[in-house]
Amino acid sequence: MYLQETLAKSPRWEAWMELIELFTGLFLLVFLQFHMLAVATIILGPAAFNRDALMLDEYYLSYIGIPLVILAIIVHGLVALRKAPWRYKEMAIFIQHSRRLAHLDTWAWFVQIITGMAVLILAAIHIWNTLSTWPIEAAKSAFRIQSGSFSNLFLLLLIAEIHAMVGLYRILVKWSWIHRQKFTKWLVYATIGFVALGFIALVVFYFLDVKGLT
């Protein structure tokens, strides 16, 4: 039934929404990796964390960004879930012909389904606890962190990265001339340091002075 829908769709307009896919897809992933080296300069202390955060705002890359950003996820958000298997039906059925074909792609399209819709969740939860305590700031992303919300940011770290990387992954097998063996290590790799990073961060803002900032 979903195969039918698919072939009866003009091919124009799939075309679109493929390279609509596309360039959020990679705006999201630069965004995504810029903004972990951001926070990542909590390493060398608040006052660098601070000094980048509020060059951000006097330059009004903060405001210009964010939205646009919030923009991306939703427009990526709707093209890239059009072709999910919402019915239970089709979800058996892609579930039962990935497990014969054993095939690495197809796996991979299924981990972009299911991390995809717990970014929308993760990041819009993100998103709303950073703007209502704007502007950003040392402090009080430590507090938040300390206040519960380590385990959410660092499932949300996770996620968003496996997401980023097997979305390259898949970007780089369709539009790429590349041999896929020769970068998925590679995105292995990256996917473990931007973790790994994203992780320091979290634990140093876990255990800043909150006071003694303030």
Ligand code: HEM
The other form holds:
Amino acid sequence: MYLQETLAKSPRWEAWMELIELFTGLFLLVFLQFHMLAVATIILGPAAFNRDALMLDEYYLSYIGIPLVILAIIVHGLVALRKAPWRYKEMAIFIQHSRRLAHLDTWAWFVQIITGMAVLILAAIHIWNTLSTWPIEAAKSAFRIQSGSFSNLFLLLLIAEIHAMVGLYRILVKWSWIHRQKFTKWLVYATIGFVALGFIALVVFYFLDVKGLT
Amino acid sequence: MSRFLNFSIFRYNPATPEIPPRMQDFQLDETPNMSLFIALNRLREEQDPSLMFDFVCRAAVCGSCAMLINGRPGLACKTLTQDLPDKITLMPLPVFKLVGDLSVDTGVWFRGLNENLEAWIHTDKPFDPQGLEDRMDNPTAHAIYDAERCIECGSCIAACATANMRADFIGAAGLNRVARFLIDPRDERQPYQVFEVVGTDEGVFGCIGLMACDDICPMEIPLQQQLALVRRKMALASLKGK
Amino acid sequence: MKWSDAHLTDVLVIGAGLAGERVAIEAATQGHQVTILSLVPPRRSHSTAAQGGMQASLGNVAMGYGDNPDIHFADTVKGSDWGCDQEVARLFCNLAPVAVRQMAQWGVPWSRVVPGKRLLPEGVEVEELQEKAGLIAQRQFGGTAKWRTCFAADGTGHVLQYAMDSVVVKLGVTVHDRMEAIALIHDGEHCYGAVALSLRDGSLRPYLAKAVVIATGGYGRIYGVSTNAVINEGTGMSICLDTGVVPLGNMEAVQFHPTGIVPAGILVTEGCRGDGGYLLDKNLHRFMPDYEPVKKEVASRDVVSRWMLHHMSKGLGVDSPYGPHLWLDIRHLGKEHICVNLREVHAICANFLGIDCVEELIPVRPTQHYSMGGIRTDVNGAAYGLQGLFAAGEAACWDLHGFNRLGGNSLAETIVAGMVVGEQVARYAGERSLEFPFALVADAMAAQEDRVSKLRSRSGGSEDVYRLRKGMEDALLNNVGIFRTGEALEKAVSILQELYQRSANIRLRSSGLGPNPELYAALRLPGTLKLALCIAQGALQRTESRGSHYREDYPHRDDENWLKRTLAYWPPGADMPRLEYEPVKITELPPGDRGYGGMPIKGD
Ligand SMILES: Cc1cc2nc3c(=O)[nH]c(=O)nc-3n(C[C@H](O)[C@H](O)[C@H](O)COP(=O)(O)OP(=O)(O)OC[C@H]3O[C@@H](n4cnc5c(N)ncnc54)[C@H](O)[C@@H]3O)c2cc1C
Ligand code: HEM
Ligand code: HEM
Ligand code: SF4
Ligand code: F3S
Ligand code: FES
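The form predicted alone done, now the form predicted together with ligand HEM:
Following is the full complex, with the preceding chain placed first.
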């Protein structure tokens, strides 16, 4: 027992941080996948996409939802990164250890940290873009995508989905009573599904006739 | 088809600090059904009698002989050379204090852990030498036994990146030990009573779910489930309070 | 030596197995300061390897109803072939149930009775009664009239040791692991402590105490092929023998377990046969009923082992690169039973044989397993010859087992003896004050320091420690095994004598600095050779067959001449043990027929 640690220790908070990480993660996961489905309505046509966007607007979902998502991202990021190997020595130990061990789940955590930070940057740009051309309309989106955002969004898609699904895997591993082997396969399928859907949506945007819409 | 095995073994003797830690190479012909127990003993008897390593039961029940075998923690006594490539690298477990060569001090570490966790049955019931034993249903006994099978080999600790980075983390073996007492009806402690030690970043919330422990445990203890159980109980205790 | 290095304590327990820890707990709860020394962390002691179980006459299961300490007593005495001390056996049988129940309170997850009907492999249907539901379950072991062996799946020793050590941790008992006692400090009358060698760095340190307890387990490893852990070299016995005044009892009584796997020699538990497993020969014929129509595979160990060797000598063993063996068949017990109650067996077969015992046969052969002999003590655990010296567990010859130990009686012995001896140790320590006999300590330390530095200087002869060791193992294995003859025993004695002389001329190949295994081996070897000589010489002199000691040239038990216990002393400077004999105490059950193991049985 050391004085400084005893005074600084608040076990309640250590538990609550873990719960905050869990719930913000889950919340963002649910948001992301709904968001992917919503964006994917473009496949059904610009009309469907616009109707959805309008609906969210009408019921004020955007006005509550968007700030909430932004808040969640910030809180989630701060909490989730609290255990990352920030100090050089920790990082060196981690890398050395993981290379020696050659163990997938251990690397997955590292992937989680890297993708998380990448998402932070890419999503910030992306959200800024959408909000600056508010409200959401198929034409505006298509225009953005055709004028250079395609690759950025695809990267975001890939990274965000990996981060979210690895995150879900890790939540199930840490909290559930189901053995890992039973759900790993399904999570991989789901990830591929969402990425494929998102990719198709992006392609549809890419070939959408922007002039025809405006 | 007998092979020549190339061993690369970590050497360091604290009594001769002027010779720095190094990897030393040995060659040995393979015999049928050869385990690392047999191989290391032959190396010691035939080539270098100063080679340090620990075996006790040589039957995978005592937990003495865990080491890094080609980078992964495992029990040397139950590792057959036929399951390994002909280049075999042996190193002592990380995290634990080095005694010399492949030998590390797991005993003191685990004693400290068990003191820290107060890993014994807490009960106020006096023992009545004349009375019958308290009844317990067999599935409960088996559930306790499942967790109790840990042989304190330290493999899960050595395999865990968190334990490697943070000296005060109690690791999967510690958390499994907690689970064992949480499911034991004879132990009168409630979850909140172990919360100070276990519901923290040195305890279960220090575990970030890397699962190397679960993949590597030579006793195949269902560590994923045990850790999740403790995590749920501790999270609940943090919400409920006393 | 610095005097400040000396460690002072009320009670010094050498050995942290079940016996040692139980003694320590008893002494500590009675207010003494206790220090335990051990070669390894307590939870790695050999006790953890016991799989099968621990006998206590609870009478909880259908096949055990009506059991009581009297029946347990009769089984034990018959098992010992009337070689045991009946006063000790009585005390033991009465206390065993208390020991089991106390261990339950301390956390052992004993398997429990599940009520309902079930079919035994033999085709008999039994019903477990509702009123016994949830009590401690019991299984059958060899040589018992009732099912009496309490178990926790098949990791009984493991869970016992962990529960025991948890109490040691709770009480805050000091444990110095990687500390090997290499000599006792004594003046020929009193024992004052021990000189210990640190296996961490090769340094020496004196320990002083009011009472010293030896609980160092068996010596199986001197046989080379043994079910025992590699640390079981009997050093605790040999340091007692070194005093010249403490005798070892019945060293010729060596148990061979019927089912060590081939070639590794790892034990698969007697529970396999107790639960209904068969022994088969190369024609897959179940041969035990031919020899033992009543007890079949579950006669006592000495008997089953002998029949197995006998059967193999008729050419009915299975040939293998490692010599002939027999099969153990547990396939008919079913996957569920094997994977729950015989789980470690399943793992051992998978790890060391690469087979799945649910579907395949297990190659087995009788293998050295247990030492009935040891430091001779009275019923209180006080060693003969030195005051303040006690012994308990496998290291002791308390004499519960005589010439053959029943399976499951040894775990029970460690704990019951721990209770009884612990009580006496506590009382003894309470009556004495700690002494610091400077001259004695200095002498003892100097003698050991001298041995160590001589070895480190590498000035001695030219003998290689591992080569000598191998010679000892072979001599015992080939000549002092299950079937013994005067001729082979004489040969063993002369080989061992020569090796003992050569052991004075060991020269290390390595520097011997730091935690050096070659140095440790060289320090141990002369002592283990002495033990080997006690075994061989005791066996040579005992011209009868009793329990595990079977002389082909004297195939019958001879109560008239040999109803007595061998006491082996090693006079200072001698090159052979001096044997004396004492009568066996018969209080209740006069010598008779065991009801199994008809003699003679032919070896090869
Ligand atoms: C494979 C196997 C299975 C068995 N199964 C059963 C069973 O099912 N039922 C049953 O009743 N019995 C069984 N036995 C027998 C039983 O396990 C042992 O007899 C018993 O555990 C011995 O306990 P112990 O405390 O006397 O010694 P051990 O447990 O052997 O402990 C000895 C202790 O002494 C220490 N030590 C030794 N020498 C020194 C020294 N010089 N200085 C300091 N410390 C030292 C060691 O480190 C260790 O801590 C089995 C034995 C074997 C080999
Ligand atoms: C839409 C965006 C995001 C989603 C859906 C998401 C989802 C998740 C989920 C489900 C987890 C698992 C939570 C847990 O283990 O308890 C997780 C973990 C993590 N997230 Fe995110 N996250 C998002 C954004 C971010 C951002 C922006 C960052 C970083 C700045 C980040 C960093 C992390 C880290 C480091 C972890 C690992 C934490 C750990 O297990 O210790 N995430 N994320
Ligand atoms: C919170 C406010 C957000 C709004 C309003 C929003 C809105 C949109 C809109 C309108 C599109 C269509 C393309 C475009 O206009 O650029 C889109 C696409 C996309 N968004 Fe968001 N988004 C938000 C947050 C996020 C976050 C946090 C992420 C990831 C972590 C994300 C990931 C994506 C991806 C990957 C696409 C491409 C879709 C596809 O491939 O089908 N968005 N978003
Ligand atoms: S949990 Fe498994 S890996 Fe960890 S110490 Fe116990 S037996 Fe070894
Ligand atoms: S490897 Fe370590 S981080 Fe947790 S899941 Fe196992 S203890
Ligand atoms: S030596 Fe006991 S586990 Fe390997």
